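What follows is a single chain, given as structure tokens, in the form predicted in complex with the partner chain.
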Amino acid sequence: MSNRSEPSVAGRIDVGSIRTAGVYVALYGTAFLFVVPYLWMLSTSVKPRDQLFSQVPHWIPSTITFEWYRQVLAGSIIETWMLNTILIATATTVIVLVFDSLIAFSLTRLDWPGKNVVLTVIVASFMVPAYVNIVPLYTLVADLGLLSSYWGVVLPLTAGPLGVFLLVQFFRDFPDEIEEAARLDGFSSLQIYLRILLPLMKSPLTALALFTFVTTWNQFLWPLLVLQSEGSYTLAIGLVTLTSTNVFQPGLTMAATLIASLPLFVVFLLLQDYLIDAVQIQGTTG
């Protein structure tokens, strides 16, 4: 009462702390909503049969059962699918890393006629959306006799321009002095690429590898079109067929989705920063 400025100071603190509280409520509230689907998946996957079909949702089952996991794993086809997916994603990633780094090296460090045209065409091909080519690509893969072959899935996925574009940005900044010094020491282009450039470019290469692996792992339509026997399916398409034959088996479905998403979650938890870097790099170069 004696100091007239006091209420306004208190008011300012209040506004500040109310705002901070608001930010916390909004952020953690949204985060909670984001986690709900995971919690429901987990809860459903360990729920006994009678509680799955209840009008009132049981968040915490009275007894925890691993029956659904046992059933999914006993079928063992899901392991085959996981193996197929690992195989396809690994092959794609390796090819992308090798092919993209070779051409990015060539485009930035070597001089040859027509290379600017080539780079322009590759960059322009960014504008080709994923689904535009699907019909002609399908006929091409069929003509090549690659339907129901893993190569039919993998090779078209390695043709994307993103990796080339990303690596060109990084290789361009590679200091000329190092290259000159290596040439004076009698290094060939291949040696410079293998022994100097690749080791120094470890982090963009890792980011590209992770990004390629995750996006290939998650491919849906293309493997669905190419792979035609159940034994050759990837996880993404296998899961959908699995559940369409198991109508009203929520426990089984959720156990299967949890098992299917586990490998990528492990990758995510271990390499979170790299993966987020990869997305950021894509965002800042794209």
Partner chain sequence: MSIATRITGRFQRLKGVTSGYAERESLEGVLFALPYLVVFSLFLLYPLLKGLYMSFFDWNAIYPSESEFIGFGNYARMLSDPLFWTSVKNTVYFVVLTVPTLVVLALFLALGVNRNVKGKKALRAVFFSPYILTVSVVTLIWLEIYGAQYGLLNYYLGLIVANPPDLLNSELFAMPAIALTTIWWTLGFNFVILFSARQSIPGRLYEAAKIDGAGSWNTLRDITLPQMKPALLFVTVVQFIASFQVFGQVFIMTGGGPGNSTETIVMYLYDIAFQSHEFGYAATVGYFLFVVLVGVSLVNYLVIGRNDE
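Got the form predicted in complex with the partner chain; any chance of the form predicted on its own too?
There are no partners or other molecules in what follows, just the one chain.
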């Protein structure tokens, strides 16, 4: 008869595996909570009218209808609003990338008097609430004759400090030896910026582009003040107008919101790899 005791069931279960499984359950459960509003939006947009106002919630409609999408596309100028939003968000993103990268390059790689003061002022501007500048900014745009103009929306949105602050952190981590070698080879400052730094900054620039595009896409107050005709509205303004002209139609609202969200979802899928790379670079360099 053997004296060796059999291991208990509890002893055969790897404690580390249980802990890992618990972490995954918690993470996926939390992630699912963020997805719930989008699932409800999708479900509501394809429900028939009688289930929209039912006291019993129907996550999966008994009958799928695309009537709300047909009403949105036929009863509004949502295509024009989407085109306006794409133009404003794209122009703002391009201007932010060009000017913020040039400013960050001059603050970190060039030597000129007063640059630390300029950087301090840019960082300090984070402390100023955006709504404080609304009235003087509106007066300035009106004096320049840019009301009801896309440039009246785009130009103020490009003046944020976040892009400069973000790129300064990455430009500072660029090795001095590479820049010195390039100067010995006869590269000018502009050539170093265009041919060496920009190709290496693809990930942070893409992350900044994604953040700027999404932020501009969701802007509501400033475009509402500047754009004064229905044909020049952005999606954020147009959706509110659509809601006010149709009394409590959740199916219509959810269909319009889903259509407005699709371009952002596509942009995120296209750029998500660069966004993850930028976060990893920032995490490893500190």
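Heads up, when I say rigid core I mean the largest set of C-alphas that superpose within 1.5 Å between the two forms. Quick caveat, the model's predicted, so the values are computed rather than measured. Residue numbers count along the first chain shown, from 1.
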Please check if V36 moves between these two forms, taking a CA shift of 2 Å or more relative to the superposed core as movement. yes
Q51: CA shift of at least 2 Å between these two forms after core fit? yes
